[in-house]
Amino acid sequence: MADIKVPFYGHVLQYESIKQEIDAKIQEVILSGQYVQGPMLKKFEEELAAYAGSKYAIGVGNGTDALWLVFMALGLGPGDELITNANTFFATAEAMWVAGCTAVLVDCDENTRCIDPAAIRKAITKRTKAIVPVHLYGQCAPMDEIRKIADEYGLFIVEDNAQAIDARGDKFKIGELSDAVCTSFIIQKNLGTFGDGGAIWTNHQYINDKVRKLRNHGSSKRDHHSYGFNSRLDDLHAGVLSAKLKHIGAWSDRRIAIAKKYDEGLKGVDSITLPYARPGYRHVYHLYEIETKNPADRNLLVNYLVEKGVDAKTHYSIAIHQQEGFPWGKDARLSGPLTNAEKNAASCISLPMFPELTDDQVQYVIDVLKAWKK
């Protein structure tokens, strides 16, 4: 087995694949002389709304801001409980605390690792105001089930879609069954810019109008301000994203094809569990996440992969409620046992996954994993 280097990210390769398109967009922005809330941002927002099938899209500074700006636009704050899963990136709960809300952490489904609807139902109290499902690793949470719960209890739904742009369920698109969708465009995402960025899409005009004011110092008219912040997607980033958006479907297809190769090649490896794709759903594999059946093996296997030239990582190896000092004086509540979330955190390993991976690199990862012995 010849040694091959397999990086975790392919940012430069992706840029080189559509260099002329990206460079043209950047040049267009520079020559326009308008770099903040200029014509390129407006154009990209229109393109994103059309792509998502929503009435409105709003570019903001990052995915974390997207979440708390929506919470504020919905009037959520101190005393209000927002339910999400414990095995997600820290920012999901962090955004709740920025808005002054209580983060209620529940368990995930043992197969998909997305939020468990049964755990949501058990966590609801009189203070519950919203459900924040995370489409983890590139797979949609079961939005049809979550919508039924929200309707029953009169709750908002805000989708954390930082990891699953271009994904969908068997009978729904992202955004169809919620009040708003929040996404991140940091470079690591399936649709990423060369830095930070984020967006919101929604079919509610009042959310659109409120977020647009909040992101711009409380202003919708020059020199007229109210309470607000500074969280705007720069036009240069909007240009990069505009160039990339038209390719997202093909890039997702390639991710799915790579995942299939991993699935087939790693089938029968007793030491690991492969990711589960819910039948009928379009899982776009932001991450190809395996788990060691024995949590004690996780770090050993990561170290082995790295030594062999496979840049494996972990996402997210410490659940939110297991972070040191949790909850740091912030308002938080744990609902029920978080067994699946804790197992996921202790066992997870992310294999290289990006559209520009070659078949030879994928096969090398498979061969290295199959050769591992403790």
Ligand SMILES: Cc1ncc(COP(=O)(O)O)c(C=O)c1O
Contents of the next structure:
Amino acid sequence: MADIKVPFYGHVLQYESIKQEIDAKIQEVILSGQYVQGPMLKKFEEELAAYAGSKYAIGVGNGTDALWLVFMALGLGPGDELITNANTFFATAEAMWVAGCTAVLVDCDENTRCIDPAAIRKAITKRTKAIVPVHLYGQCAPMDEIRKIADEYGLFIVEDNAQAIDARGDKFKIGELSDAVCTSFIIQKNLGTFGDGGAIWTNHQYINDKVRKLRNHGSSKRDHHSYGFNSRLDDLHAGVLSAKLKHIGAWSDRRIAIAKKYDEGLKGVDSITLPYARPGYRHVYHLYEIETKNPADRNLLVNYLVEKGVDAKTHYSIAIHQQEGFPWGKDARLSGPLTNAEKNAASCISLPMFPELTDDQVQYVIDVLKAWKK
Ligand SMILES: Cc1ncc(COP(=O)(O)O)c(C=O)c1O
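If the structure you just shared is the form predicted alone, then what does the corresponding form predicted in complex with this ligand look like?
Expanding to the full complex; the earlier chain stays at the top.
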């Protein structure tokens, strides 16, 4: 087995593959002389709305801001409970606290790792106002089931789509069954800029209007302000994203092809569980997340992979409620048991996954993993 280095990200390779398109957009922005809420932001917002099949898209500073700006636009705040899964990136719950809401953490499905609709039902109280499903690792949560629950109890749905741009359900599109979709464009996401960025898309005009004001110091007219913040997507980032958006479909297809190679190559390895893609769903593999059957093996296997030149990581080895000092004197609540989320935290490993990985690198990861002996 030849020693090959397999990095976790391919940011520079991706830039090199469409350098001319990105450089042209950057030049266009610089020469426009307008860098904040300028013409490139407007153009990208229109492109994103068209791509998402949504009436409105609004660029903001990052994916965390996208979430709390929507919560505020919906009028959610102190005393309101928002339900999400405990096994997500910290920002999903953090955004709830920024808005002054109570994060209610529930379990995930044991196979998909997305929020478990049965756990949502059990967590609902008179204070529940919204469900915030996370399309974890690149696979949609079961939005049709979640929509039914929201209709039954009169709840908002805000999709945390930081990890799943270009994914789909079997019978639904992202954004079709919710009030708003929030996404992140931090560089490591499937659609990422050279730094931070985020966006919201929605079909509700009132959410669009409110978020546009909130992101810009509460202002929609020069010198006129109400309560607000500064959270805008810079035009330079909008330009980079506009160049990259055209490629997202092909990049997702390559991720899916790599996942298939991993699935086939690793299917006989007894010590691990492979990711589960729901039939008919387009899982875009933001992360190819395996689990060790025995949680005690997780760190041993990560260390072994790293020693062999495979840059494996974990997403997320500590669930939100397991973070030190939780809930930090803030308002949060668990609706347990959180057995699947805790098992996931204890045993997850992310293998390298980005569109520019070569077939040889993928095969090397497979060979190294198959050769593992405790
Ligand atoms: C599920 C999830 N939600 C929210 C965020 C927050 O996005 P950002 O880092 O752009 O604030 C991220 C990623 O970082 C994420 O993975």
